[in-house]
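Coming up is one lone chain in structure tokens, specifically the form predicted alone.
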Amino acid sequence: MALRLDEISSIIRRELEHYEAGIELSEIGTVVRVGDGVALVHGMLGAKFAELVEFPGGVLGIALNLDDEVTGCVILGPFHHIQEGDTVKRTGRAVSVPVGRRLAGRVLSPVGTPLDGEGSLDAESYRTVERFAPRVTARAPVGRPLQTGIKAVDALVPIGRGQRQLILGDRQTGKTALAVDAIINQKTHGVLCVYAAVGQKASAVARVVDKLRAEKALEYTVVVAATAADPAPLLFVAPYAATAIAEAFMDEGKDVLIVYDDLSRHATAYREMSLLLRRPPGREAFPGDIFYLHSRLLERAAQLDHTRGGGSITALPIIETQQGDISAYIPTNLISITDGQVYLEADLFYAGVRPAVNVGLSVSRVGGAAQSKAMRQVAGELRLDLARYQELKTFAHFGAELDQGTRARLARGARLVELLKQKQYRPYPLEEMVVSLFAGVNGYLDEIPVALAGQFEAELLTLLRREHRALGERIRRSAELDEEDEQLLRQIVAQLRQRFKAERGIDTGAEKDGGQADAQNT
């Protein structure tokens, strides 16, 4: 039906009454060169460092090079449709990411796009990905342990809440598995987790997510993923976005564990961006500010003072080495920034020692301050025994004549190495680690063949769970092994050893004579 003239005029009059004039001012520039995820933009002279800019199609970028006439921008998304002459607009905003408790259990990109197909993130608020690290006066000393559930780590290279502990080793030596074990072990410790996958294959990230979901660890974990198929700018932003999410939890007084997997790919992505932006290359073609790239990231991990909520961020950065070379540029940078490192050795891994922690090259600069008293009681002797074992093992390989004391140290060291072996995705609670290592360092396995050490440990822990649960609960609750409990534990282990040997017909004398052979075979 056609409208009458009076109806048309009334509609126009009503629209004019509600019309509000407004002017939107924005500074724009023009693309003069684009390629490989980097664009040079003429104009936008007022752009600030790390400011978001908008390309055609709603694709965002970051202004990183602020020259006199052109601005170098990296593009956070598909860039094949962007051409010379396109208009670029300043947004006046910095790169930000959604934060909040609702992100737990979700998988998202570094710019906040959900990747798990479970709908929008419904974020509570947003945070800029680049923030200043907490001041020195805002920090408290690291003194509370962060239990990873891995015997070789918690006993030999303990990690405290608020510490930065580097994990490094060649590819396929168990670096990611160690970090995922640490995440799984936080289920009963009230620690929230953030896993930043940087440059990993999408299939590898999917396997990690599936494992976390199967272990019910995804419920308290946020996964920030920038896979190998993503452009370098997204890989560059990913660790900072993950840290911003962790900082939001820390500011609420929560303890957070964040894993960067891995920063060697992060450094490579930054090198790619810098070379495309025509920045001067330095050692190994990395730009001159490569140290600052990681120092400003890892310094954000801290234990806050109680006046600021007492929250903490514990960082586990991962670095991939080439043929065990820990003196390369990026590994030495990270070693100097962090508070210690866990070095996973390929030779140990292929020899069946898993996790393949090299005790000599692994260190924690926090040390016993981040250990429970019960673990300190057994860990001191453990490190000493292992150090003696490593020194003496070389002589045993040459078939040298060894005295009885030396053979005894070799035999004990071989059994301690066997005790430190641990299956993947099977973290131990504190009380089981303490009981297992107590039996080893006090010589209760010296008369057990090396091949049967694992069986003895399994029977001991089963006995603890079934018949001596109260002892385990006391160790877990107090994190201490008092004299009364120590005496009870000695009786339990001694009785089990006697029964274990009788059931398997182990001859004590023959076993002592064969200690040297066991050490050679291990």
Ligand code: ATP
Second form
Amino acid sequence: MALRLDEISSIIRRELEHYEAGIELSEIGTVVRVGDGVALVHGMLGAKFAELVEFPGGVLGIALNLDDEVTGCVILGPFHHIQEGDTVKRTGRAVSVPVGRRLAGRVLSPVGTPLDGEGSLDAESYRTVERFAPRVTARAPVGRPLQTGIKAVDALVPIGRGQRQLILGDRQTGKTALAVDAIINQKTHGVLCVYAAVGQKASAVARVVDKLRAEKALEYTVVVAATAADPAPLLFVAPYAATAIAEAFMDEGKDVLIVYDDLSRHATAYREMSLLLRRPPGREAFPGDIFYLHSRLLERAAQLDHTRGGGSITALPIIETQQGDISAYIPTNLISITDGQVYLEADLFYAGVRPAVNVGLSVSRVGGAAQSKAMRQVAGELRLDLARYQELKTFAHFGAELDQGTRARLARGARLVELLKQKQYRPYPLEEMVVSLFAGVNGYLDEIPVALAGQFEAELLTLLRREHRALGERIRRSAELDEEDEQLLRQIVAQLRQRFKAERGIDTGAEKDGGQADAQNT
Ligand code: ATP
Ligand code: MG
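Please could you give me the other form, the form predicted in complex with this ligand, since above is the form predicted alone?
Let's see the whole complex now, leading with the same chain.
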């Protein structure tokens, strides 16, 4: 670290003073430069990484850059009164946050300040924000589904408890919506949630909180927020603080879902801090250790084995891409340290395909093992049909003559795309996802005009809820579709199709046997 001459002289002067005062240099230091929420401190050599330090006026900071003689510190509060020559003290404490059940329903800053005007957090205990991830021997394989209630995700990129699934896409493509819907869906699954808002506008965070409250999802959710108006160091700490809160739940044997919204802004905050700390920038001006920071963060997601209580943390980090570029530095890093990704595409979003999941570019590397049998029964076919559809669609654009088989596949694909559309704030229970997709992959919608596919689905699900409750319950409870129920379901869907078409005067001519054939096979 290069220091200017005047800095050196000020250091020497301070050192002499300290020498005479006989003060232990490992415990205190002197500010040699300060600006933009960052201070370079000479001395304080005993400080540990992420240790809290105290500036004049009781303002806290975090020691980050541990150099031979100078410690880089970020300041967590007002810093305008801090000057060169001020004394800084070690506290011996690491940055910590309140944890525990009482936090559910609350909104707090990354250093534990309540932000919701609801008074003290009343925390049972505190935890340091930095912790080692569970060791491999403490972990069990991912094997239980984390249901998001979103058809396109649960069917095509299933997430298991303990998995890290990246959500990425350009701005305004529904990234937050997807994660918030996943949180709302946990109401019926007993999964506790932590939503870490990093670098968003305060109004955007308020909207999410209001929605969670309205959906009765806030009561099992903790929101940790550092907004765009907060200093970079607070943004930097936010995901670690949120993770510490999640870990306390996991260690009690609970299942937790944590959302980091988003890590692009986290990386930007870290870049800002690092430039101020005068660290050498690397690719895209990000400091080289951003990769390490994110991987260490996401390592803390886990499925613990039963001897450790069997709790889990499922992590949904969010990343914003620029013009769909998933090969930029931060997206590639995150893709390499997660177990899969859901890629949301702006073109699909604008074309009305919402959620805008790009099926070809989205994968789940471990969640398949956790997918329920009922879902697997429909998902295999779905993936194949969609892949064929995407392929054929490209050719169909050239205006080529299409044979009947090709036309049929295009018709099927178009309807499946319709079935995968889903309104925001409307997660589906398992049985509804299964029934809806079952109808699609078995061709019951092939003769229904594409524009009416959504209507057909709605009628089918109403029918299920009103007249075939027991069937729905059986699917939900057993998480599979046995042979008998499959037959029953075929009958229900075939009858609805007949009625649906008759009511709307849809005549396809192809259906001479009145849908009987469908009851056998399609
Ligand atoms: P940002 O980049 O600003 O964080 P984002 O990618 O998080 O955006 P959202 O804020 O979740 O995107 O969604 C963008 C807009 O699209 C919002 O107005 C939201 O209500 C709408 N939207 C998201 N998902 C759906 C959906 N499934 N159906 C209809 N509208 C949706
Ligand atoms: Mg968002």
